[in-house]
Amino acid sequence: MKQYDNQANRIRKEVLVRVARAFFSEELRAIDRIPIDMRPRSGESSRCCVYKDREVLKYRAMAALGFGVEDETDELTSLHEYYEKAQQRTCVKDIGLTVIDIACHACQKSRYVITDTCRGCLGRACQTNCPKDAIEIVNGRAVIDSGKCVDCGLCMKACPYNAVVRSPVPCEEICPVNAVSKDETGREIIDQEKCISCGQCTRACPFAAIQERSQMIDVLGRLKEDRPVVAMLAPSVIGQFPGNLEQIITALRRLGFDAVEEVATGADETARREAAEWKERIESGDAFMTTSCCPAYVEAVRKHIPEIGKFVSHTPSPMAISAGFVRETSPDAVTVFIGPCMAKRVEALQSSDVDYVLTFEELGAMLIAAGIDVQECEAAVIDEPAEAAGRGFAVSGGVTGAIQTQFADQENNLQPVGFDGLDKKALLQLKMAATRGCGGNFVEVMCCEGGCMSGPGVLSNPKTAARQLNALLKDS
């Protein structure tokens, strides 16, 4: 489960909050100040003292200004020639995930543990359940010989008195490809070849060590010069900000967004030629059909489940095609997606379309720094409001009613599947119905539980954002 409100990401937010205040004042030094006024000398430190949390919040700088660990090479080199730097960039190129190495509390290898409550009862039942022999009684307590020992859990399912628990490494094992491992000092690393983007590790280090190269400033710098700007508002928005969706688009329109486009008009689209090509593969004889508008999941069959590749929708996915409709009417323009998530910085490098992508996590910074208050915002009028299946998409069953409601009033032999969530087991599901097919013919596939409500860049709790949007839905 992805923590939602912690320290860790509070303090991650924080830093992208003052790096965009740096850009408004255009105080070039206030940038190196960062670490310093976070953790003054006089200060309680986070880790051993406040030089190493400086250091660390350098780091966290340099991600804000995307920046990775890997990029550096000169420790003198300050924030603000990070910063210099950031804003003659001219593109984006370099998206993957950076790990803060010196942030990594290189927690100890997963593994099994006994705890205080064992009674070292009679049954035993620890140790005649493994099948390692990797338990032993010491002293009238079960004991776990690491050497011997093969994860297989069997001792914590036998414990009558739950007095074996699993000490997990987070990112490793939250990640749905094994692309998180420790290296030989045994700090986290990412084999960028297996990752997918999906961001979900990054949520999960309690120790926040694992960052996004953000391309804040280079949006904030794009506003600022005399192209038009297109913001392209993810339809899971709703519930991010204090303020309904009519507020949020005025919010944008004073950070200097020139106009905003609901991807949910996208995600119509997308719906109308997702049906239209189900009925067309169904009816030449294909066994199913898999969603294709969740980047993470999109990468995965490219990385490591090809097999399932040739039953993935070829429809675009609602940012695409929103990036199709903009390109189409303001063929100069800056296109800038906002969403919450990661993943979507891959497809939109492999788009002519789209130039950046932003999560809610650093539009909300954007807000905080500009002081603007989405709540005292006016509510600005939609011309052509998305329909509702659109909006629906944001949520995990969201394109599945939206490819229903496609065919509402005709004859369908529509069977739904839904993968709610990408994980170890559901990656196995899924290269299995390559060959043995998947019970349903339409396999909606989303990488993160509950959708895109629930997606690393997120601000709010998931469920209460859903429920805004059922709200929202409702209406529209």
Contents of the next structure:
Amino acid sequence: MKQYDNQANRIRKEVLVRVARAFFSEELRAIDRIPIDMRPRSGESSRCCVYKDREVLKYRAMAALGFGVEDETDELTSLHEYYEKAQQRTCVKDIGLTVIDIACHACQKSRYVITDTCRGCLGRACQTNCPKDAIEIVNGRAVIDSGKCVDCGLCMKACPYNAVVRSPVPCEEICPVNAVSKDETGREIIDQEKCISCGQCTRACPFAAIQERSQMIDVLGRLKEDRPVVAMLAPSVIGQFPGNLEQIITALRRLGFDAVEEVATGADETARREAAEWKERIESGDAFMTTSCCPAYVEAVRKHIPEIGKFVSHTPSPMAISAGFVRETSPDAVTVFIGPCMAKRVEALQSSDVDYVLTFEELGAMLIAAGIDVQECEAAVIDEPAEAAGRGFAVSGGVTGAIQTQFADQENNLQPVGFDGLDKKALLQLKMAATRGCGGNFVEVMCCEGGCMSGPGVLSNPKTAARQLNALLKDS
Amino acid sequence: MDKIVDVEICTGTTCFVMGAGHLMSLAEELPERLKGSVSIRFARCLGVCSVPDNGRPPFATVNGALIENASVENLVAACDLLLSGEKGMNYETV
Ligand code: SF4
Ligand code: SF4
Ligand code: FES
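What about the form predicted together with the partner chain, after the form predicted on its own?
After this comes the whole thing, all chains and molecules, with the earlier chain placed first.
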């Protein structure tokens, strides 16, 4: 299971915290100082010099304010001007990921490289096995001619000294849909036509060069206004903060949210409707039905495997159902989904019921900046707690479990199959499932391996978070 | 005379968000050589996060000494140093 904690990611979080602090202190100039404060002239630099680091930090701060590198028309525009612009924004329009090009130049095209371990041996297995005649011996060592190399990797398999390694480009490697690639100048670009907004690349890049455009400033702005703001907490919130769910709810109220809803309640309703839909579909002769709660999967279907489209459930996701509940009871409320997911931003953009999407990281930054310690918060009373089944949506297998619960005391022929993580191989399998089936009739698909608890916006180790969730489910 | 090193990880909100959330499983991530010689505790806000001079969160203490920007790597290194007086890399050969 992936873990998203490294120094690059910590820097990204620190920028978010500093931007949120500037918001609370109403010190506009503090925002301009972020790059300088984080990289003082006397301190260390992580790149060639502090000045380049500062430039990168400026773009990170822009992303934290909701702007991409693409939005820069004049390099002189200062961070406080972006901040002022962000304050004027009334709705979210652009959610595309942004690549901070100056942070990204370091990776060479993914390729095979012959390392120092090469003995320049007599056998020359690499040369013999290369189908393109791309290997020469220079100064007693094998060298790959990149012009001829076709990336087949046969030399790597052949070398008895393991002298050949593959040096990947992490963001390209992780993208399940080949949406990231290099342009002529060597910087990575994201093809928005292909991208399913899963966010994996943002966490895989060791330079954190790919950033999401944050909606944090927008939400902070709404919290100051008179309209009620409702937080909708994803089921995967368990284990993402110190303290328990009841304390997290209080912390959100202290931040200024007028009400906090558990999206797990929406998930309970999703499970009820999805079970009914599944029964109906199978009875009418469908081979199988897949889940629809993971928006990255839904995007993948739309953009890459349309042949499976007709098998995807029409039941709205837990977020959509919860947001619908909120709209019914308080039509003028601003709705904010808070979860681990970047793809939810796409779903929210298409829905009129969800106004903003925050990640746990962004919420964390807001709490730090507001000086709210969750463990110091008193426990709120949850009027209508969600059922265990709905709370279980946070992990892979959870949706299946909830559907099974629906049929617990009924005769049924539910045959569940799960896709735990969407990678290139899983996509191919799903594509084939459209014609050949997939060995089951209820198919759960989660883009993130492990489920939403391993989503790109989490703050905890997925293993420990899952353990906490299990403990909670026992007494839900 | 087995020595035990005492590691205390701050799980105040600041530290937790900045990375301590990923350190909750430190016990499982310790290298074999350290298992059994490290006692891990989780603390409420250690109170050091409000002073910028203390460094970057997450904070932890190893036998009472403050570690800033705590990570599995630097906590393991600190434990190794205390247990053997050597850096982690050389421990196996000591
Ligand atoms: S967000 Fe996902 S789909 Fe889009 S470029 Fe990144 S890894 Fe690929
Ligand atoms: S598995 Fe969950 S967090 Fe990951 S993309 Fe799907 S809905 Fe989002
Ligand atoms: S939260 Fe760790 S020292 Fe305050």
